[in-house]
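Form predicted alone, single chain, as structure tokens, below.
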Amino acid sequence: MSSFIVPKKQWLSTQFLTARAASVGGGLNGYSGKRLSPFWARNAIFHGLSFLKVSPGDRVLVPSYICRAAVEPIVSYGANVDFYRVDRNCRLDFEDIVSKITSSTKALLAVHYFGFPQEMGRVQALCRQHRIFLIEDCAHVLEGHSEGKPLGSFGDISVFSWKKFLPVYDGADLLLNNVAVEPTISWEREKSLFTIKVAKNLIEDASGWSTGQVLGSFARLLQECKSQPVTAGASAFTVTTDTDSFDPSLIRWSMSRLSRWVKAHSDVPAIVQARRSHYRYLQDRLMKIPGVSLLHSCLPDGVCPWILPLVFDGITDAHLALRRMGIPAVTWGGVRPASMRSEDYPDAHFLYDNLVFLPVHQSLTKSDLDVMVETVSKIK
């Protein structure tokens, strides 16, 4: 059972499931292009570099404010990472990007932070001008548009991460919008023991908070898991997704069976509506608290927020105080890439230490939201 008084992530509930399977595509429902569904978004980045025919030793431009899980697959692939600046509003510094492009630069990775779109037309034009590939990082996106086009349709490849929005154990999508080769990966076969582990995780996450809305069809799998001997295939049982590091041993793992089922049956419009409603509820109240500044003071139409990012004026690592009071707040301070020199990127350094993430997921209640507002008001 979590020590938090507010659930840190969404759980499996009939409220946000549909009887009939539907396509989930980050605003690309009905997308007919090439698509692969790896175990992790970080694995999608690794494979995407191969499909773009990036060579070991080539250079990839990456924003200075980013989780190391997006950087490690590039390094593991053998490419070199060059960081570029983002400002304190998480906007790309185009002048700095251009200054970092060399003859060895083959790709640029652009992040739609927290579900809020970047100026993708401008990013796309820059990449075309300099003949470099665009990797559109949609890991914070469930649905959304930029300049009238769906997020995920701008990049030569685009990467989505479903664990941030759906009650799944794992799963990502790699969209190959401009790839000449026919993408093939020799996926490892999913072991039954791992399927049971995923089912166990889904039920345990839900049972810690839910009052009976969990799908009962998974209950038998949980009971089977308890009696399953951990012998052959034990490594599959011990795999965890609660890590921010890239594991090369898992690059040939695809999205698990149960996570695919949950993704296909997720009621995306209802999830988007709930997350937007929670964001606006928090936004209206948090903006009235002195010393609290929201990264985005308004929620544009069509944006499905991953989290609500905010700053406590003059307070570093405010998330630690919130966590001590039972609120599952986080920063990226503990996941900054080891190779990124903070002194070279002061705005990114500020964001790592000061930008706090509050949950807005669909499993929250009004009481949960009120508790978060009250707790935030106590931070001095």
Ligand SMILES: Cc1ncc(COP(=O)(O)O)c(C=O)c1O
Second form
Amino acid sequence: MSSFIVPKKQWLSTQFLTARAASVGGGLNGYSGKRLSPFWARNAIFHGLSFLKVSPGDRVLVPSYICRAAVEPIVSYGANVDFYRVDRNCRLDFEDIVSKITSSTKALLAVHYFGFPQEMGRVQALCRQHRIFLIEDCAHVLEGHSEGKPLGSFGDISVFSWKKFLPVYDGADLLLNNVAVEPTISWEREKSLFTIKVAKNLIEDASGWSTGQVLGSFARLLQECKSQPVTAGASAFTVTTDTDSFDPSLIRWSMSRLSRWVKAHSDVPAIVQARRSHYRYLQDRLMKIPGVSLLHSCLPDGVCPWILPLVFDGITDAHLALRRMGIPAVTWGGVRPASMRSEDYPDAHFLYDNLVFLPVHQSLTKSDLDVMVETVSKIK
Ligand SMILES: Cc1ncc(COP(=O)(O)O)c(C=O)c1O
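If the structure you just shared is the form predicted alone, then what does the corresponding form predicted together with the ligand look like?
Expanding to the full complex; the earlier chain stays at the top.
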């Protein structure tokens, strides 16, 4: 049982489902390029390196403020990671990037933190000038644009992580915008036991199960499972997506069938609207609380926020106090990559310790938002 008084993540509800299946992805509806849908975005990064023909021993530039789930696949692949600076506003330090490029550097990974776009034209130009690949990390993006182009269309490859936005157990997209090879992965067949586990997880989280259509689809899937031999190994039931580690034994797992169904039937415009409206509601009130600074004091058109990032002036690890009071706030303090020397990246170090994420997901109610505002105002 959760000890939070505000729900941590979105759940499946008919309010955010559509009858007709559609494709979701970075404003890339109707994207006609090469797309693969692995189990996780971290797996997409791993496979992406091989499609880009990065060799073990090559170097990849990665921002110093990052979740280790994005770094571990690069290390596991055998490439060397070099970190570059980002400032306290999560903007890339272009000078530092250029100073770190060597003849062994093959790729640069850039993150649209929390759904807010980076200056992608400039990043793309830099990569082209230095003949290195651009990995566009859209793990925090549901949809969005930068300089008139959809996020996800700038990178030589781009990765998305759906469980941050949709009520899915797993799932990612790997878009291959500029790879010479025909990308194939020999996927493992999804085990029946795993499908049941995903279903159980969705039902446990779900509300609004009155629609016959949704139940009907579930019933069909479970029927299909019953007709398959149960060949599952132990991992089918023990695997969890609630971890920030990279597990090489799962790289041939694709996005589960149920998660694909939910993704295809998600009402993306309604989700974007709800998240934007929650962000704005919180923004208007939190900005008035003394000692609270928002990373972004305005929400640009077209941005779908993953979370709302804020800092409590002079208070480190404020998320711990918020969690004790029932708010599912987090920081990236616990997921900083092991190989990063914090003293070399003081601004990133500051962000790991001070940048607190508040939920803005579509399943929140007005009263949840009010509780968050009230609790934030009590942090001293
Ligand atoms: C910037 C970034 N990239 C990649 C990932 C990995 O996403 P996934 O959990 O789908 O593997 C994360 C996870 O939090 C992330 O924050």
